[in-house]
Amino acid sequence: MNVQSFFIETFGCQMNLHDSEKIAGLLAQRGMVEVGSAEEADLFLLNTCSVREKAAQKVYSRLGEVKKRKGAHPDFLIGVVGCVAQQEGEDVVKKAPFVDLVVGTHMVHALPDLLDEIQESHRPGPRVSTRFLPGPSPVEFPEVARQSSFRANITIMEGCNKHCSFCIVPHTRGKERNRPGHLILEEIRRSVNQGYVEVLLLGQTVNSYRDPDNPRFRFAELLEQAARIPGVQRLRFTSPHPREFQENTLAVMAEMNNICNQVHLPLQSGSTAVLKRMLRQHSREEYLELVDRFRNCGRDMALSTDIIVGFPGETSQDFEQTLSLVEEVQFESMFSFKYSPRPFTQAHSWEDDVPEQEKTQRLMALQSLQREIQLKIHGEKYLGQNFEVLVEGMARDKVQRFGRTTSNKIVNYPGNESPGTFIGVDITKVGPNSLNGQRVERFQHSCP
């Protein structure tokens, strides 16, 4: 068996996307070549997400499709990595016995050794490696095969200690583990020297970061030092927890203009009663106080959020409180979902008592309200204004280019600039989800 090429398909969040970049770097170090499709590869890896039920179902559906290639090419290897691998372990090969590798979230660094074992051993059967590693810090990856030519994704911490009653992340990612600050800052400097102009700091609860070598060096200190590195033109982070925002973090964001003026504040529900059952560690009132702190920090901030509808016990009055909070806050973007029970969570054993039809109606009402809010904000705040845009690539219409403002607004415009170029755009048209404009020679450096 000669495994020389690989293809990675990624489901899920930006953490998963960055994990795929790390895996690609590992396999490239092993001498393997990344190809453009599963049909060209000797090794197919599916990097998986299990945050929602449909995501896990999608994994097995996709594995069934890829299985067809194995029939014609017996040496073709199929691997499952990431959160579904961690969640299900040996059950993956029970449900899909044609899978050769199952590698959990703590063990992706072992992939080259597992591949060597498969190639050199005559022992049949899949290799399953899903144990959690001890220690305060995650494994370091010396080489990362970044997919973007301008944005460097950089892990600062992994795992979560919050144990929200609906969330499977603590089970699939384990407890919080933080990278030493000097290694993070070194990676940022290397990325800048390689030409990356935007840095995205990643973690499951990114703002709970604490340097394992110096507990006083926390997220605010890391954020400030990262922003002061010459060449970091844009600095973002995701995904934070509302409970972990300290005043010094807000002060750093207000002071440093290269820290993007967009903050993700996952809400999940506007009802204190529901938030309490969710174990979110904040009430409706505390969340609104945090919003006020951002509104009054001295810099315009675009706020985004996550909301779950139909959580067990959510009444129509609870849902109305969510709608009223959304109306009050005026989020600039939102990810919204219907609740689905996840294994290994506290809420999994509770009665899923909101009917599916009611969940759908609530989700549609919430999304309709959010579309109205976004269209209103875009018309009042963006239309007719001029912004700095970082070009990312071809727009969906395959004719225009698109980029983002520092407030994370997608802007489509006619042009031919390469990804990573900063340009000025006058906004001439707005929709609920994106903006359209014309390229100009000037741009506004200030927010948004």
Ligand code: SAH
The other form holds:
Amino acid sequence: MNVQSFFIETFGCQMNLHDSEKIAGLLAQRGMVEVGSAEEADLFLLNTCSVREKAAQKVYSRLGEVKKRKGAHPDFLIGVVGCVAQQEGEDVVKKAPFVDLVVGTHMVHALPDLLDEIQESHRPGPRVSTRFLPGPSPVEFPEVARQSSFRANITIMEGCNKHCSFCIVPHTRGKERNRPGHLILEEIRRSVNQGYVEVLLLGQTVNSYRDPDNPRFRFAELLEQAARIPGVQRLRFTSPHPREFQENTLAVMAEMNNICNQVHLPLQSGSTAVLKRMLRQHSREEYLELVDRFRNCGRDMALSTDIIVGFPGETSQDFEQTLSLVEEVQFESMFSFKYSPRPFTQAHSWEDDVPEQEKTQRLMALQSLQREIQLKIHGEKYLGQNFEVLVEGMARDKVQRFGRTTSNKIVNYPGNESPGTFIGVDITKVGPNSLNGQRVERFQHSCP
Ligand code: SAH
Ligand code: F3S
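Which structure goes with the form predicted in complex with ligand SAH, now that we have seen the form predicted alone?
In what comes next, the whole complex appears, and the chain from above leads the way.
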């Protein structure tokens, strides 16, 4: 058996996408080549998400499809990594006995050794490795195969010490582990030297970062030092927790213009009663105070959020509170979800008492309100204005290009610039989800 090529398919969040970049780097170091599909690969890895049940179910249907390749290619290896691997461990092999490898969230660095074992023993799996590692910091990955040519995803912390009653992440990712600050800053410098112009700092509760070697070096200090690295033209971070914004974080964000004027503030619910049961550690009022702090920080920050509808016990009055908060804050974008009971969470034992149809109706009402708000914001704040846009690639229509403003708005325009180019765009047309414009030679402001 000679495992020479691999293909990774990724479900889920930016943290997962970045884990796949780390895995691709590891396998490339081992001399393996990344190919464009499972059908061409010796090794197929599915990097999985278990945050909602649908995502977790998708894993098994996808595995079932990929399994077919084993018929003609008995040496073809299938591996499951990430959150479902962590959550289900041996059960993955019980449900899908053709799987050769199950590797949890703390163990991806062991993939090359596991592959060697499989090769040497001539026994294709299954190998299951889902241990949580002790220690204050996650394993370092010296070679990251970045998918983007202009945006460097950089892990600053992993795991979560919160206990939101709906969320499986603390179970699948484990306790908070922070990377030493000097290693993070070194990785940023290296990326900039390689030509990356945007840096995205990643962590499950990114703003609770604390240097394991120096407890006074926290998120604000890291953010400032990262922003001061010459060549970092855009700096973003995700996902913060509303309770973890130190005062000086806002001050750093206000001062450093290369920190993008966009911040994600996951809300989950506009009702204090629901927030309490969600164990979110803040009330509606405290959330609104945080929004005010950002509104008054000296820069125009585009706010985005996550919302769950149909959490156990959510009454129609609770849901009205979510709508009214959304109306009040005027988020520039939103991810919204129907509540999905997850194992290993507190809320799992509570009755999932909002009927599916009601959840769907609430989700539709919320999304339709949000569409109106976005259309309004796009008309008032963006239409007819000129923005700096960082080109990302081909637009959905396969004719135009698209890029983003620093406020994270997608802008489509006719042109042929390569990804990573900064251009000026006059916005000529707006829809609820994106903006359209024309490239112009000059651009005056990168705000918003
Ligand atoms: N801070 C974390 C949040 C992870 S989950 C991070 O970014 O890593 C991302 C979003 O999924 C949450 O903000 C929440 O809105 C949603 N979510 C989490 N658990 C959920 C569940 N059980 N049902 C529905 N949505 C959920
Ligand atoms: Fe999940 Fe809450 Fe942590 S949403 S990742 S438990 S902050």
